[in-house]
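The form predicted on its own is given below as one chain in structure tokens.
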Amino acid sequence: MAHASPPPAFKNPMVRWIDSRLPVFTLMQKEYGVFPMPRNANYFWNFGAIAMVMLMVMIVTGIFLSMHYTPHVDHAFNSVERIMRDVNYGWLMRYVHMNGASFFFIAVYIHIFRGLYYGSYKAPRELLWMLGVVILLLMMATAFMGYVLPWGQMSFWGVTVITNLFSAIPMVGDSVVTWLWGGFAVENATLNRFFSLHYLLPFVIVGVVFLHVAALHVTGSNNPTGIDPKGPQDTLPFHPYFTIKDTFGLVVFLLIYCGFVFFAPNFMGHPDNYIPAQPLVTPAHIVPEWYFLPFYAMLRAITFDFLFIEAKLGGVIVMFASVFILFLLPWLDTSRVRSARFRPIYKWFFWVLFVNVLILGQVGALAADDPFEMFGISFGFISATTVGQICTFYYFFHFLVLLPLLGKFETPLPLPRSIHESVLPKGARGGGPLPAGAAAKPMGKA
């Protein structure tokens, strides 16, 4: 078969033999070796690679845990205890997997907020962004089903409360709940189907991640200035510059992760989940895992009927809308400038949104009737529910009102003429390209 261009010459004869028959090494060299990256990409661009590594960690540890787990309501809790006590290094697999879920979400949430700040959802990366939102939805479904598997008190009551929300759907709600449960109560059929889906969905996530990365390699990566590369002086090959940068960021991230695994493995867990599930004993306060708390706060914020929509259904609609609104973000933001670096008003509203989401997370962790409390400071004059309603309103106001208006009325700052110019010291900036010998020097200023 004729080739448009000769394949790269590999020194290893075995690699050459394989590549001549199945050009995987040529593909890797093209997509991860010489792939041009904007030279000013900072360390926030590491979190995509970190999230991919965490996904692999979750899959590998999940496979080992499934070898010893028993998906039966009479044995699930005890099988988890056996993994912790009797299986060689079972405690390590369980703690790596349990804390890995939290750190996977940390990496993905930072990745998302980086995209919001630098405008990575704008043309031509709309589909890339939308695939990322699909990954988030699949992660949330996988994590929710995985939280049920230990079959502790919070596992049982969490799935009972959340699945019951679907009963608010008109006409088909009760049938949907029965289908989710596999019967008329949260029992063995529920645990079995959640275990099956929890095992399957990570591989679906891998497939969507592949599409996400493929879309990235078609459009190219965004960068902190939000302008497109105008020539080779604006880019650097992925290897070795960004493989080293990603490796450094990954090592720092994994050190923090290992700190929790070995020294505070239960820090992010709920103590009630170390009690076997008891259908006749309701916990005093039912809360999901921390990465669901902002959405849980939005769900509880709707305490009133609106027109023909009951409060329960309204909460479900708002909770799902808070994620699905991200699909529309490329069209809600009407500004022609991508990066918040050059949008002086949007930059402040971005940080307001960030703090707003943090407050929603705190509201979700409190009982609905409790006074709002944050960082140990109690605000007795206002309830958690009221704060949740205010923050939920602002969340949708930000996307549906502020973003479209800012794009029309905000005056952005002047953009740099090129990426390489933006990373040079002010006294050295000029209109022409960098000298060949200086091409790699601005990397340290990314």
Second form
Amino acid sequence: MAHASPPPAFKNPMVRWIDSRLPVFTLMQKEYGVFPMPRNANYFWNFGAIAMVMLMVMIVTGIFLSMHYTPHVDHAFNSVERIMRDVNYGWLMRYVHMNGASFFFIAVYIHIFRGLYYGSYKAPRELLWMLGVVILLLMMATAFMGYVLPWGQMSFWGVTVITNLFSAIPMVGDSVVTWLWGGFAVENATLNRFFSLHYLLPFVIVGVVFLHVAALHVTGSNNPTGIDPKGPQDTLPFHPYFTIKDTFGLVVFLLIYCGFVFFAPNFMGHPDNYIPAQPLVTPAHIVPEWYFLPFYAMLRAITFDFLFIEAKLGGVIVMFASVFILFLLPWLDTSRVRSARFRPIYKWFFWVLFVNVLILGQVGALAADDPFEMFGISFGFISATTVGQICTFYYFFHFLVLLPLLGKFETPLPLPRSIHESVLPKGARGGGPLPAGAAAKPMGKA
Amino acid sequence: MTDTTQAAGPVAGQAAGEPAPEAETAEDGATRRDFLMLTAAATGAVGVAGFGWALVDMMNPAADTLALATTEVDLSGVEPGQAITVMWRGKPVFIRHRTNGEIMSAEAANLDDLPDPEPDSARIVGGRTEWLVVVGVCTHLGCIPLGQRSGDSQGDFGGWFCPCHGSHYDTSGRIRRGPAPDNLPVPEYQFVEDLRIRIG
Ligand code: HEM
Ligand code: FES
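What does the same protein look like in the form predicted together with its partner chain, given that the last one was the form predicted on its own?
Expanding to the full complex; the earlier chain stays at the top.
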């Protein structure tokens, strides 16, 4: 942005020599050194950086796991057990990788809900947002295929159920499924290709993350007020203000993550996945990993035919639509105000949606015919499927009906005139040159 | 692309003081360069499409997978009321020696009540109503229904019950209730002897 101070010349002659031939230092300095961040970005702005670190953790641990893993139906399960028992620090790498997937999703889901709350998907950040949705889809594919690799009961039956979804496609469904499997059932050919793609896709994600960040650095970051920075008094250079903030948040996040890796490594997994895959015995209750539960609930919510669409196909369409609808979000939300802070009605519906997704997650974990229960309280009068149907309806209602209408009928609160006005203590407000004092000090240094 | 004036750029020949080489222009304005462009693009497109298809088809079942397509099964030890499971093309096949009661209930079903109407007679081979042979893969999302082993739940229609999302199949392997859209398929098979079948 225009008001960023020019990058200082590099003192180290080696750095200068390289930079004049390949300006990587200039680039880093521009994008991560002096890059102007809205000064009011809160801790929810940490999760992009956290997600990036998680991606690196997954790639590093994954590469080392692959050195000991055998993608063959007869050996996969045992090779993972060998990693756990015999390979030096194999247990650590596997638990870091296994829980890493969960924490990667935690970071990304917080990151997404942050975007929903503060309207980060609105112009001019539509493409940035859509690239994010692409990353989410790729992550889902990667995690799904990774979960198949240990070749336990849940691996096997999870992949069986999910690949069979494609048989719902009219006419060509069965051929598509056979093609996905490379056989007439989930078998060795399937495991092999999933390993190949599981290795590949994270690097594709790296590519899309690069585009995502490139787009971010064109528009700049959004902020809790949702209004654009109007000048240097509204921003701070990325380094050191946000490098330190990101690092601090990252360390807290990683400590919690370590807590799980070291003290509850199987908390988020399913015990059945420690039973080797048995192609003739379906476990009584198949559940996906927790991060897929809301989508799984929407898949199962469609138990009825709709017009000429069979229930099975309907479920598949609804499940995919629940993610793809995010691509349209920038145009579905008609309000010009970004941040929920200044949208008195949307603010409530945001939380309703959030709770709705949590309930969907709970429904996904229950067997279809179970009575609904949550937090140990049983609601005997209503089945999990019915709750799933109501919540699925609401999910789409939120995006397709509420958001377009809210923008028209909601009266937003008055917006602050600028970011610094909204963050500085009362006496310091006024838009003029910054008075001396704590809040102004950072500018002096920049 | 068709305008030859492009060729008037700083090409080597021009720098040496020669006039820019004019591409031979046909009456309709097409040049030799257009021709090269089109042939190269067409060849490239055919190559990419062909190679792309090879990549796609490489993911289909390989020849040896396709070759394992028949299985013979000896039925002599299977008493009425018993069932066995055999593997065929990597899938379980349920073979049930039906009791008279099971046959009767299968034949008595009202076709109008069936999501996928099919008479029992269309699901048996060679008039041998006591033998039911079906692919034991739920037509919903591919789980293996329960009901083969004694003690398994057989669902509300005495056939099989899929625990994954609650599909009930009857004693003819037809879907009666639940999310599965179709009956359990009857594989192609024949009796090679009185108590011996070949599947596939
Ligand atoms: C987007 C990043 C990634 C995600 C979300 C992810 C997710 C997963 C998941 C959920 C599992 C199953 C863990 C278990 O239950 O045991 C897994 C296993 C595995 N992954 Fe990844 N992964 C990622 C990146 C990678 C990369 C880059 C590689 C290789 C270069 C890799 C190699 C492996 C291997 C060898 C296994 C099997 C061993 C095991 O089960 O622990 N992963 N992955
Ligand atoms: S797979 Fe059998 S009911 Fe869903």
